[in-house]
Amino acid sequence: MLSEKSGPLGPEELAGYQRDGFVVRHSVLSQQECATWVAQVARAQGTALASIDLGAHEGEPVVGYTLDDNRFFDLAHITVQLEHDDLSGAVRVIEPIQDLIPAFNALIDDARLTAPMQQLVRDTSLSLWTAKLNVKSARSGSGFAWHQDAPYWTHDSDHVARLPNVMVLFEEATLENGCLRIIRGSHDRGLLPGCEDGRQLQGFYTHPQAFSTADEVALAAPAGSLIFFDPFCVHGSGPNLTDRGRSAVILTYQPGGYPTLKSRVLRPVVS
């Protein structure tokens, strides 16, 4: 379901979200806003890499580890994942981004995001669950395998069905640079079985026999677009094959009064 509007979701948008598991709003943020956020992304990458190089963040040691050949570093409760290619040293993920770069708090409270989220969470009072920065560096930006978000969260939340996501595109998302792909309607099937292929994180990837790629939708969209999607949607993305980077943030909201995923600190949403 595609839309060009802002403000609360209209009846057709809500019906599309319920049917498909997602709704897209094109070019909600201006080009100037996107440029400002791209600069904040670069700042976040530099801050994270500097902390890793120093081996400390705000006086605490940085903890590094590897899972399925992916490199992770914990800066206290903030997790940084680097690109698979050991030579690139590029940041792939930072979560939660607002605790590293406080400027992202303004986006979390932006009414263009929170008004639809009040409808999807089914509560006028919201709090943040998590905020994850996703970066696909030019040429080296890797893809994300098919997965649902719910398996990552089900042991930490008793209201997983009320944890909808919104992906905010700071740069244009295309087929060539690894746009988000969703299996249409997969949210209706609940928690699907994970893979059994020997990977350390095998259970977090959706078993290929549990869904059909015939239902795949590639969500190419302009910079500034918002993609709202259900936590039970099977989704993934391809690598960035272009000469330009592609960055986005995925914000996950929940009913008010509940703490965030990583720090377990309540972060109320001002809407």
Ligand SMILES: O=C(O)CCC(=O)C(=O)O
The other form holds:
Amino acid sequence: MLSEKSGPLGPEELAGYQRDGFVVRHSVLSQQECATWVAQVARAQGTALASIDLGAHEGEPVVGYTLDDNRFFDLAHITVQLEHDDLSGAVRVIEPIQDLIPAFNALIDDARLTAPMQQLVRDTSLSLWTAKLNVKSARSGSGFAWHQDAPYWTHDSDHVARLPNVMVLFEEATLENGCLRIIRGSHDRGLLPGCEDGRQLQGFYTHPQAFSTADEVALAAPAGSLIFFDPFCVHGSGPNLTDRGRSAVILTYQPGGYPTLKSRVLRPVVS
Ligand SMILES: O=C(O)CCC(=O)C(=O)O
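And the form predicted in complex with the named molecule, for comparison with the form predicted on its own?
And the full complex, kicking off with our chain again.
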């Protein structure tokens, strides 16, 4: 389901979201806005790497650890993940991004995101659940294995079905640079079984026999596009094989009055 509109979702868009588990709005942010966000992404990477080099963030020690050979650093409650195989130490993920780079707060409250989110959360009052920057640098950006988000969140939220995501593309997403892929209709199947392959995080990756890649939809879209998707959707993406970045943020909303995932501080959404 594709659309270029902003404002609340129309009946066809809502029906598409309910049927498929996602809806895409093309080019909602302008090229100029996207360029500004790409500059903020570079700032975020630099800030995170500087804290890791220093071994401290806001006076607290940075804690590093490895899970399934992936390198993570905790800057207080902010998790930074580096690219697995990249000796340059490129940043892969920063969560929650607005607590490292406050400029991202403006996006969280942007009516182009919050009007549809009020419908998907089914509440006019919203609060933020989490905000994750996924960088996918040129050539070194790795893919994300098939997973649902809901299993990551069931221990911290009693309303996981009301945690819809919106992925905001700051740069064009293509098949070659690792656009988001969703298994159409998988959101209707509840919590699916996890992998049993010995990885530390095995249970968080959806078992390959629990869904069919014949239902896969690759969501290539221009910079500035928004992809709204259900927390139970099986989704993932491939690596970035191109010479250009594929940065995006995934914002997850919830009903008003609940604390965020990582800091457990309430972040009301001003809409
Ligand atoms: O950035 C991507 O391509 C996918 C990210 C993703 O699936 C996630 O962060 O849960």
